[in-house]
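Only one chain is included here, represented as structure tokens and corresponding to the form predicted on its own.
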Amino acid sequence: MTVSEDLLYHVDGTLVPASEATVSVDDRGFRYGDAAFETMRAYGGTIFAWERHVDRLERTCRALSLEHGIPAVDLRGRIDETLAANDLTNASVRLSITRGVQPGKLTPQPEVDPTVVVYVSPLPRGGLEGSSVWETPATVRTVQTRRVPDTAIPANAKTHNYLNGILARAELRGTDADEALLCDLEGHLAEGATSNLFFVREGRLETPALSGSVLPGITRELVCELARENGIEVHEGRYTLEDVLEAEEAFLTNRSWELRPIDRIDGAGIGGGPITDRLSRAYDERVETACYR
């Protein structure tokens, strides 16, 4: 029996065992990836940066013209109910909203009866007394798959359509890498398959700009804020692989990893360093203050 089979998921207002949780094969989230989602972390029973996640979720829904009509307080209630039912306080939380079942045509209908699913799974405690979900720094490889341009699919929309990242990760088969690094169509670095990229040069924090094909990660946003609060200069720009290979430090961010140092990119060693450590500490302090005190 897997861990998930012991869990309860929240499906359209009802808690059900994970092994019995289903949606219709006619659901547009299944058929077309026509759905929005957010992956969050619960620390001590509190959803960290909840307001930021809600804002991004609504931006995604606007990009999809998906007017689901469910108040944020209702969505939060479903999340809290799912955590309580599974007796989890430190967990990964995923909230998905699809356009639901509609007539079998590609064109979306304005009337929506959404499908709403909350998934949870246990994670270690975070904050100053916590431990990382990753055991080792990341080994990264650049891939041939290119990031879908913002003019094709809005980069700020976090949708169920993850084929771009799947193709990128598939290129890692047979290698020792655990994250793929994608470039845009012009060959500039964009992001990892499920992460944002940061690196340090001459004491300055650098990261690909959101004006490119980059998902505005919540952890990315917080790291930029924490850097500025700690007197670290932040620069957002367009970079090549050579820029990162010349860096003094490099790390990846996402909600589950938080800050994860990069050990190697395409076999070249980089590693973390004092600024990575300083920002990781600042992030842990923010989590501790917001969720455990």
The other form holds:
Protein chains: 2
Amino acid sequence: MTVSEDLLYHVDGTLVPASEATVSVDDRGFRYGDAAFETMRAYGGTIFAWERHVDRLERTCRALSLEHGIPAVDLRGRIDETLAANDLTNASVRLSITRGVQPGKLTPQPEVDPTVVVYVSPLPRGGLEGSSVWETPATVRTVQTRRVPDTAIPANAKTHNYLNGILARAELRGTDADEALLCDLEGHLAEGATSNLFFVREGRLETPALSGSVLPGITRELVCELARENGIEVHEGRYTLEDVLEAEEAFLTNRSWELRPIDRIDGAGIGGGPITDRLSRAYDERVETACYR
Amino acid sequence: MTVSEDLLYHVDGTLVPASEATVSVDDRGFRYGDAAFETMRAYGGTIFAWERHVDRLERTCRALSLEHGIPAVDLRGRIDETLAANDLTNASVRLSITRGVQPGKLTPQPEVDPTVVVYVSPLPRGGLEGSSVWETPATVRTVQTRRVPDTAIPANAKTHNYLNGILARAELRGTDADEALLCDLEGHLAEGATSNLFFVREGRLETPALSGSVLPGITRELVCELARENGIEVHEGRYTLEDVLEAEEAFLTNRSWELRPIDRIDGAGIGGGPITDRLSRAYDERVETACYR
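What's the form predicted in complex with another copy of the chain like, now that we've got the form predicted on its own?
So here's everything in the complex, that chain up top.
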């Protein structure tokens, strides 16, 4: 906790030292995980792909019937204020919006007095000249825990109900892996605990389709767009582990890692390669254009 | 919040006014719903079926690999202290244990400094002479939201990941129903958002089997035992909505409601009846024996 104690978070409109940043134990975000969140990157002081985060946050809130009523510009103001107060330009930013404290018990009430928390932590930019935030390529293992199906909790909602990913990660204890790969109930590959999966077959980029139980990652979306812009064919489908094990390249994506090559899955070597490298560079250039010009 | 503001909660070893009872925004219970909980009843100052709650709490913690290290007698001490400080004898009690604040991100670390919260609220006892805590029998509707399958999150774990039930309850908005009935992915009846389901057919008591995605409710367990002790045959199986609609009686169970007859499901009338009444009385007698003698 040494890092976060020096930071300021933004809780319900006020900057507070991270060590004193709290929510009520009656907050539905604590009692039930009844909250939406986004994880973002600030590069050079600018939130990368802000509009996409706003859109996804609204999709999450719609899925939860959580009408928080806070304009996007207000949320952005809180984030910018937090970055400035911490004198941070390159950072990981988490924005959480809960349904707050409500009378009654489980049934959500339409009138919401939301709790809004902005977390920041320093995260250097890799970028065109720098090095990646991950130290090594990912070592991945498939796990027994299955991804929660869309019919139980909407897959496109990014919420504080994160036990599914925690149980997946807990299965890695005692192994050398640092990311868990979850299958859906039918045994098709879905996603990592905190990442989306990509692989390259016959020069084509493949990734599990959103029609499965897959979170629509914003880095995932950007990588698909960048691939198409770079003349790389993209296919979204349903895959088995065998499909990836035969792949020429494989990588994971999320906001922190950006593109992170997969060294091994279940002990079998894969690694990145020319397409992973090309897309990583295209991603860095996109960040450069969006945040530095 | 008028009620809870006058109450004292117990947070990490200290009694605090409910309005000032907080947890860190970095607590995993808040960030991820990474926490176990139990809802209990105090009758005449005694926690009813305490050993069963301890057992289930431990099952939940095992499912989450959450080794909190706090002896049951210590947890019970905190609960008794909270009841005494609030001068409460008949109460609803919630005990939450989170994985606390940990370094790193999603992956749970083995060393846990847990956060322990005891919530209390007054809840009069119905009992042999009094009236029930529910004002009317339940009006139930089946919902589209499906129960999270056991392979995604263990069904026997009672955790702060409660969005599945919240989404089910949110579907009731605009209807006259006060409890949502969830089916599993195969369309078999599982449970209510916060209750277990029972019904009576040809004089036999029926309830969805735990092999489905059903939380092993402690009231459910007690009702099954009381039925057998009273010579009522109990069958745990897989059922469709039609099975219940043809039932002679139907009721829901949880710690607060105890046994609550179902007036209607999806508009079709069912109601309690002689077996529901007999089991309700047996339950009240069990409370009497356990907590007042």
